[in-house]
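Take a look at this one chain, the form predicted alone, written out in structure tokens.
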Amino acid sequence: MNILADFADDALRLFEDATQRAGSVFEPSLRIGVAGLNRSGKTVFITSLIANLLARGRMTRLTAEGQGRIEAAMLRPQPDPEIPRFEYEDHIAALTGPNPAWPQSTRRISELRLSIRYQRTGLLSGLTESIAGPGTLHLDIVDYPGEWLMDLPLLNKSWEDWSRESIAACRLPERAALAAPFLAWAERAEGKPADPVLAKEGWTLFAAYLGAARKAGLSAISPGRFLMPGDLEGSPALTFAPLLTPQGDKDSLARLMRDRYDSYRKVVVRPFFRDHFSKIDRQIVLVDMLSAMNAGPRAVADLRKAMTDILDCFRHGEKSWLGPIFGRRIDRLLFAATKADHIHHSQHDALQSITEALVRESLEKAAYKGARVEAMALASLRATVEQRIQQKGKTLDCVRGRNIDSGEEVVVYPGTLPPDPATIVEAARRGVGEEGWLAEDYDFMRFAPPMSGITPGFGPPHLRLDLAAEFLFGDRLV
């Protein structure tokens, strides 16, 4: 009874949702995820992005505007009033007010509506001017915590294979000091009966070492909502934890576990799914590769894997007249490997290149379900400039920007990627040590925003954010 209730209520929110498109003939509407992993930028991104379209002068390789086509851009009144709002206002406030500096990183979803009027193209565009006027597109950008994506692929997943994984993840060498005050738990539970007090316990000590593994860089962190638990903290749903042997009888430990896991997944993963990423047209995945790499192989094997559980979980391929009865597909992927400005820009192909091989699988996988795949390297707000020094009779290729803890300006040589992707990758699957990771010291120092000021006019400095826009949705610009 309850699977038919489940299916009645999404198939009563698709189809008021189609009823909603339907009447958007001559406005339509396009819906852009922005995902990512901890630190990976969606904030920055977003705000950026807002800023650079409401004053294009930085966008000109979006074709709209280097055509001179977009009139006007704006922001709305959302769509959705129930989701908090993108706090726009406050963002680029700390991005280039006096004393400039990142804005806190994501903490829940929300929500922006951006319209664009832009003067037609095409065959039939007299027509439909003569009809509807100048075009107008309606952006609505959703911005996701990256801890919550992690939890999409709990959808497709049991208590025992998820309990299986979770303890075998523990006692990884990347993880197991890390996880040894939850492991010893763990062995303590063994057997025991159904205890409340047991459970949270060992739930406390479960979130304590994912809070140190996501500390660690590491990305591959589930459940998300045991970081970030919003109105839910201290409900029965988010308290558990996976154990050692995941069966058990009506009155085990065992049991209490799995009964909390099952709701986890229909309170808090399902209507987070069935409410917001089932109705996604665009999808941008924002990757920290710089970062992984500074922490080694392992962090970059848990970044792919990672990436690899939470695109799995989207539902690529074009559009057709069944949209409406299914639900949304994405039909546009883009991969973007963030803070290319921290590396010289004779880096950035190589940059590109690793991000692209280390979510190879998923990208083929989605263009084979008809999804248009892409991947870049950009930065959304550029934080350095470019400088050649001379040392030791080389010419080294750097960056200079303010240094994120002192605020001076330093000058970085962050070192040459290499320029075969497999060197990263193959040594992330193999999960070797340190010691031969690389061949130079790398040094991904961490930068400040800029204290230059905006310009008139012109959005905030970025490197590719209007390719980045064109693949997103310049094609609805025509």
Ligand SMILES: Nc1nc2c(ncn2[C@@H]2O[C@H](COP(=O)(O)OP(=O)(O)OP(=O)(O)O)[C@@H](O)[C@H]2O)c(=O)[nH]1
The other form holds:
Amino acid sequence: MNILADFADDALRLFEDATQRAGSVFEPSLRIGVAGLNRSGKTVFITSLIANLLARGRMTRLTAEGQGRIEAAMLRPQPDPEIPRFEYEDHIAALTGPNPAWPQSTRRISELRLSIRYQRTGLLSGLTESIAGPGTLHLDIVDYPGEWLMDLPLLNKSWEDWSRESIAACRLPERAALAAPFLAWAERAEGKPADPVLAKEGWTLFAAYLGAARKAGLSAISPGRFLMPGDLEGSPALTFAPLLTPQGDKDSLARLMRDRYDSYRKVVVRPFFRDHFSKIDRQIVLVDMLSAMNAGPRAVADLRKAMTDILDCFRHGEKSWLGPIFGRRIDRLLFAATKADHIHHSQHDALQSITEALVRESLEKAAYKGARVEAMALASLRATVEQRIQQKGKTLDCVRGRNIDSGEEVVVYPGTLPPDPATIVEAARRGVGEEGWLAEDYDFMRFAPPMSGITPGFGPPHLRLDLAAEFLFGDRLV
Ligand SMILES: Nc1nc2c(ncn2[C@@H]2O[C@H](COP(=O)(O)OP(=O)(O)OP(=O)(O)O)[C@@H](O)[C@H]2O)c(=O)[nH]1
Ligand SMILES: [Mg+2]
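Right, the form predicted alone is done; let's see the coordinates for the form predicted in complex with the ligand.
After this comes the whole thing, all chains and molecules, with the earlier chain placed first.
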């Protein structure tokens, strides 16, 4: 692979981006990266954030809004015409219509621009305002299938390393049964010559195993496009699988697989991250901590591994060959545990600490020098209300919402999260035991979006979406 040519290409794109941006000093744009594994809540987050910025009744902790300085927010044409537009109108109509429904899994990339007009503050406000009028900030937000994020670590991994790690993962206790048919194929494929039919068989079994692992609540699943191919459905670049012995001579299956793995990285993975990650100014990483905790220590360990692999790539910073991919320096990074409306607010601090603890180790190694990093628990779309009930002389902090399957209102006691995040992280590190951390009631909890519809002037109900917005771009509305 010609890394130097790639580098020159990446550098040119960065230069073009920078030139484009310099053209609009008075109307700066800010690209918000919304990252997260599949089902972590990206599409709901983007939809609710946009709706709550268009109608800001619930955004009082976004300082500019609290101070009454936001004059208007509107959807504008996006800067990248080659990317499909984020289907905001469809998503918000589905979430807040008469039969509210969550969005389908995202299958392709899309983008939206929201522009905010605000009154300036500060010493220079009068001067700037007389030259340029009120401030305008363009927010550019991109949505994509969560599976694709798991491809980021591949950029840093040779075929041999990826193959070895993937086979080792297949043999882990929580995966071995799911991977058995694929491993049987891998035994058969040992030392075989290059054969596209055999390669496709291996790919089919490997993709089926990844699908089963995802269904079992595991997170460390790659290559991401095996499950969410987008436009690449059926392409030979996707048709590869790890091998027990990844080395082989010119005409071997191992060499065919290696070539396909390398072209997958070069033609699919690298351009995606270069085009979309290199321009990011602020990043929010959404984590569905509660689902992993509900599934048990092994699922938390798996989530931790997936997050570590991803964050390790971020930390390569400007000096490595991954530098051009992360082009501009991300100066704010927010980790958000999503779906916090599943638990009572008395548990939110614990959820935040557990999320912090899960990613702390990677962050300590990280090169986020000068970046502000925070964690919080939020709900992009609040589907429950809180309720206290008395049971056997005890007061229980519950949540009430509409069960998605039965449509009935249910009151659920989700239990108490361990106050010390070390308990979770330690168990996750060891990856042993299957004891749950949440009460049994939690298992029933898939709530439908609320029936409340939309009140004029207000976006959908949420928890701390305004604080997330303040962290991500509040400082640019001054
Ligand atoms: N109660 C509640 N559930 C949520 C919230 N956000 C997301 N969910 C649930 O999580 C599911 C996944 O949310 P999405 O926004 O589609 O997740 P995504 O990250 O876009 O997933 P992919 O498109 O598969 O990558 C939804 O179908 C809801 O069931 C929230 O704020 N509250
Ligand atoms: Mg989505």
